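Coming up is one lone chain in structure tokens, specifically the form predicted on its own.
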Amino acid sequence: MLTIPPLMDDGFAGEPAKRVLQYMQAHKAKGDPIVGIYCGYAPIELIQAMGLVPAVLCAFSKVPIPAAETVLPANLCPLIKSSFGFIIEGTCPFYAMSQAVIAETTCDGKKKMFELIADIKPTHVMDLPQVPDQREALPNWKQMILRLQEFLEKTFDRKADENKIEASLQAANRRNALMQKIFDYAALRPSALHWSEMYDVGFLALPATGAEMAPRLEALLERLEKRVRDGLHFGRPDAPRVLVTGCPVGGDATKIFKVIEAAGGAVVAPDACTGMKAFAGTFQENSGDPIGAMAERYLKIPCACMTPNERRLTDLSIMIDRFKPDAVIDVVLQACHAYNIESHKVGRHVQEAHGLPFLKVEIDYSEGDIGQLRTRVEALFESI
């Protein structure tokens, strides 16, 4: 069996979280303030344009959940419980480094959790329009971004003019285009890019500016091209290819990816805001209104909080055509009612529009359901 050299052999030591922590520490040492974020709707390009560093806060471990359940209900989404547990235990280094937190109204449980943490450090809540096709939605969301800008200016005594914001958008477009080229290697049959590598690269690319990441991403593309020339790939050539959609997946929740592999499959497209979705879309450049361009791109993110959320089905079709999966698995975190209910429409679309097998799984962060998950995934593969 051929050994595939690691993709992220770039001088940063340790696991992805350690790499990002080193990055944050280096910026903090230079005097760059850290701003905590939870959601893909947080406009990181504005944060970066102001000389601030966005830090994705801890939310994917089962370890702090018992502490969270002393305050929060046990039948709540594990992402919310994990987030809150990390904060009250003081065990998330990114939250500790953050001088302020940007929150958003994507979920009722998160909104109430934000109320509980607002007295710990400055927490700015953005009111996200959730009927995106109404004509009021875009101007309202632009206003929310402008209010965030005011909050950041007041909190950090920093400003960003339109030229800096425009430059940040253009750098993000460059970064996103390079990330899409990297994802193309997962679309090969068999895949030359592992799902864990997509996560590793994305985890570091999100807080870094486009200018910082471009040379690194270009180097990764050269390594991936060498893999293809050397005939290196992941999994069996005939392994069932799986597109995983649904709720954010990270940390302990990546058990679903590991179960898919243990059952003989290959995850070729992690379609979630913790995976590929964070690097989708393009900012309109040189519009004369960079905040407006920012608002337009972010409002197109097809989260299940949106209604109607037809864009998710449209984007899913594009992903299916691009990555050519043999099956689609929809991951729903326990008590995430929006994604759970929407799964019915997603499954019908996958089966009727694309003729693919579909499986919905509802998970938490524990390991108690791994055996059951594997049985269901193996049954799915048998239907292919």
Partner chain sequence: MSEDYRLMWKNLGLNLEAHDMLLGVLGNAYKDIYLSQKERPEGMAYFDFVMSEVHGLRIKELLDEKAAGRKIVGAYCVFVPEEIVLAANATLVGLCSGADFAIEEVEKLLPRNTCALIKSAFGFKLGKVCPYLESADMIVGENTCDGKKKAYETLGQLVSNLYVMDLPQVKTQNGRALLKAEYFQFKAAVEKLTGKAITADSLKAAIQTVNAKRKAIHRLSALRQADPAPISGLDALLANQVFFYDNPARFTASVNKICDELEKRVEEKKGAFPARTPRLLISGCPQAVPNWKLPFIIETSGAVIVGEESCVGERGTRNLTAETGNTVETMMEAIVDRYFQVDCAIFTPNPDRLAHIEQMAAQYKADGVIHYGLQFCQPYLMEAIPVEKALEKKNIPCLRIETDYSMEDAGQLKTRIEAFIEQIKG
Given for the second form:
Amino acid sequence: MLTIPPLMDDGFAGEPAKRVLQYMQAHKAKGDPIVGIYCGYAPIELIQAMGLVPAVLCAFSKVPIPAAETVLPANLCPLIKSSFGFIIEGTCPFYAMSQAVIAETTCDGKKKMFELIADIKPTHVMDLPQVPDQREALPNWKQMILRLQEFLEKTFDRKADENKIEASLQAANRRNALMQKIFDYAALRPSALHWSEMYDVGFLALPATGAEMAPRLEALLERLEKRVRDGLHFGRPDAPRVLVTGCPVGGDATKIFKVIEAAGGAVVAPDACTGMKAFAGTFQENSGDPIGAMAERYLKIPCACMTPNERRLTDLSIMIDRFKPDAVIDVVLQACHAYNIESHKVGRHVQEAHGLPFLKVEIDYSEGDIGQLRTRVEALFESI
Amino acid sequence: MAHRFAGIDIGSRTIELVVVNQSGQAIHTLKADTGFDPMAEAKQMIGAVVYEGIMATGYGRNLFEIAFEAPTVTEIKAHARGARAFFPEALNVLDIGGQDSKAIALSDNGKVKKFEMNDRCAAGTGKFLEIMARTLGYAIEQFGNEALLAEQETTISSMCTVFAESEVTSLIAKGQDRREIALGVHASVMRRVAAMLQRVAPEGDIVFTGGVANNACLRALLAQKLGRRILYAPQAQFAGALGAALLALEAA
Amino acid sequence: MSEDYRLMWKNLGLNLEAHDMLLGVLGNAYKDIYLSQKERPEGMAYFDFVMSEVHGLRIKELLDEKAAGRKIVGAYCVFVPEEIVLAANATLVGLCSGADFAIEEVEKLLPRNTCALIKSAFGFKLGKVCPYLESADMIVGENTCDGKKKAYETLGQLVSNLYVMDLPQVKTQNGRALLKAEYFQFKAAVEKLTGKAITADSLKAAIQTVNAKRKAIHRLSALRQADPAPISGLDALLANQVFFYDNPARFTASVNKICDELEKRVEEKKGAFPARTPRLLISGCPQAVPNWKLPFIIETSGAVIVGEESCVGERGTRNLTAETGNTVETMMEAIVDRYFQVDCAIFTPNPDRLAHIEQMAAQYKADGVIHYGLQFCQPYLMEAIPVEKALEKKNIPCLRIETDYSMEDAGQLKTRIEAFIEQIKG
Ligand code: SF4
Ligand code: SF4
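How about the form predicted in complex with the partner chain, since we already have the form predicted on its own?
Whole complex next, starting from this chain.
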């Protein structure tokens, strides 16, 4: 990968957080209020339509975890500990910039953590349904988005405009379609897109508006096309292709991607909210009810906090057909009950419906298990 | 009339015995390895001294209670009392023993206000240090001093003894400096107990008791991390037994 | 133990060998923990009998009920409304989740770091040792914590009759509406199961039956305010546990009978422990049969438990369902109102629980509170943080315990509890 010039050569290659920070600072300088978000369920298109800038808050570093552990129970997912540690230590620049925080009742750990930080900044908790296919789920979730709208209107003293929301959805659709085209280059065999490049693009594409992103993404697509023409690709052509699913993976948790590469594999499909999941699906356009359209798309996110979450298996199958992995690795952050328990089902599905080798790894943000992870990943590759 | 009181602290690794006179001065101190038959060991020890009343503490206290019909007190209260004997103003006590570590906050009058103990795993205890010292090939008495000689720390991220042991082994295999690993091990114990101290006793000087208090590296790291003074008496290991003896005296 | 039972168990599909082992362990534990207590109320003999027949006579009764056309509904959680079950001509029983069983089998399906309660529920199924589970016509799961919510997906593959009920996580109008919708759906499901429609009369009677059971427990709890406490925490916990298994009317009568006896004891200042024994409140995760570990350690370390802020305890039983309604619709509303008040830690935020703990501490004159969290239970372990803070503000000592069902840490727990009692005594 060293010989291939980085896809985004703006001086931030491999440092997506810094790039996003610059983006935020530019908006802040223009006087746009910043709203902190934690999770893929935060309806960013609404936030953007109201002239606010969504900032994904820090949650992927091991550094603040010891501070968090002076308060939180030890058996808690590192993502939650890290988030909390960043806040009590005051080290997350995005949190510092945010004038309000949007939270969701996804997992127990998060929802109880939000209670502990609710008094620091205006924090709006969205009550996320857990059974998306139940009759009440969609109307309830739509109401939650409306509630959020009211909260934002009040906090930032401005009115949401239905036309702007519709426009925001359409721009997001355009952006997502372009993102999918970019991901197609990872689907090539051998892959012409590196996971860290997907991260570079994705971390910016999430908070930036569809309108801001579209021209940039078009330019990247041209570069990728050229890359293919030049015959450039990552890793050995016969490197085992890996689809990585499960919990969000960022910062210190990307050690798993690095281990996969060190073991000779190629990460061709990072699923998860930090990867491709954020750009999946489309909003229904011109429905006359943009909030409803938003609710529908968001409720389709196949997070393990949903039950029974059969959609995760369906989506995985589609992804497997598209990216043609040789193996699937399910990343479970330590003490994340939802993904941990669901892994049993995912493993069965991957093995039985697709005949692919499957490995579940339970990781935290430390480096202590890298040697052991490597051994397990190598053993997985040997089974291919 | 009774005028000599004994306290016996039956821990997982060692047994300490202290006899105090009527004014609370220690007149005898004894120490032995717990061994396989702690009661036989204890019997021998109490046979070697003279006293009129005794109180037992430590994890073997209940066995002692049955065998010798003696009253008991928990290590927490005993160490709190012992710490006060060393430092009469003590408000915060850290005790790290063989298999437990405890942070204790005291009221002005010396009563236990709040405490916390490590959960069941060995991380942050004397046993953890001992295992790591052995893995690194140091005698436990030298472990802290050797670690202090390191110029930088190799981070040990595993909290669990089993994982930490394999982590250390692989670091040694990689050719990492042993002293640097040793420092890393100390830092990992320090982080554990520091978190506990911050929860239970967030400010003021800390009196360090128990066998591990002799470890200069841990004392230094703790003082640095917390920015608080770590007070320590050379007799720190006898704090539990001394505390029990004093409580026996005070109950008489 | 009569041969009839063995045949009955065999017909239920139990693994007789494993079941014998379980009963053996259970019997010994009961003897060591319960029968060794001193100064027990005579009325506890009833519960001794119930426990000795918990897999025997009670199961036979349930099977007789089934033969007579009733249905059995099994549940894991206090959110399953017994009123609805009874009104539709079915019996509600709690399912076993208080002891480790078949751990190795369980850990093939569930992560090792799942709470003991969930693992236990799986263990009883996989080990084929719970006659309640095997006689149930319907097993109700509910989306409470992450662990349970996801584990039911897997349990659904092990049993054919799992019904999963969704629950709200926030106490808003929407939350209440969700609970109501779920309860109506559940009502329809139970009616379908029994083939009997719930009528205003049957629902009213059911509400009265369940309320009577609760009132009896309330009476028992109130008597524990006395010093000396007339009954041990272990015995009171047992009554709260049997609440989930016994025939409701008989249970109510038996508890009331004990209360008569306890009233006399209080008058005579006779206690299960001497007067001025340190009084503790337990708050936190449920303690399902036969999980007596913590109360046993506490009450053999010189303190008495005077209340349980728990689903197997006051959180589960404290509110009554209003009996004023006359139509099915109004009574269903009353049921929704009643259950919506349960202040389980899965709700966010959950300030009512905090207030209730403080109220209980005052009411039962507790000298301290032990917060009981099962290892890996995030809702309660997280809530322990604000609970401890709030109690400290009121100068009520609080000890946070995190443990599971194994006895490995018993020695360590004892030290901590003894030290806590020393701390209280000052
Ligand atoms: S990884 Fe799991 S536990 Fe952690 S925040 Fe996400 S859903 Fe919650
Ligand atoms: S104890 Fe906690 S984790 Fe276990 S089932 Fe109950 S709420 Fe869930």
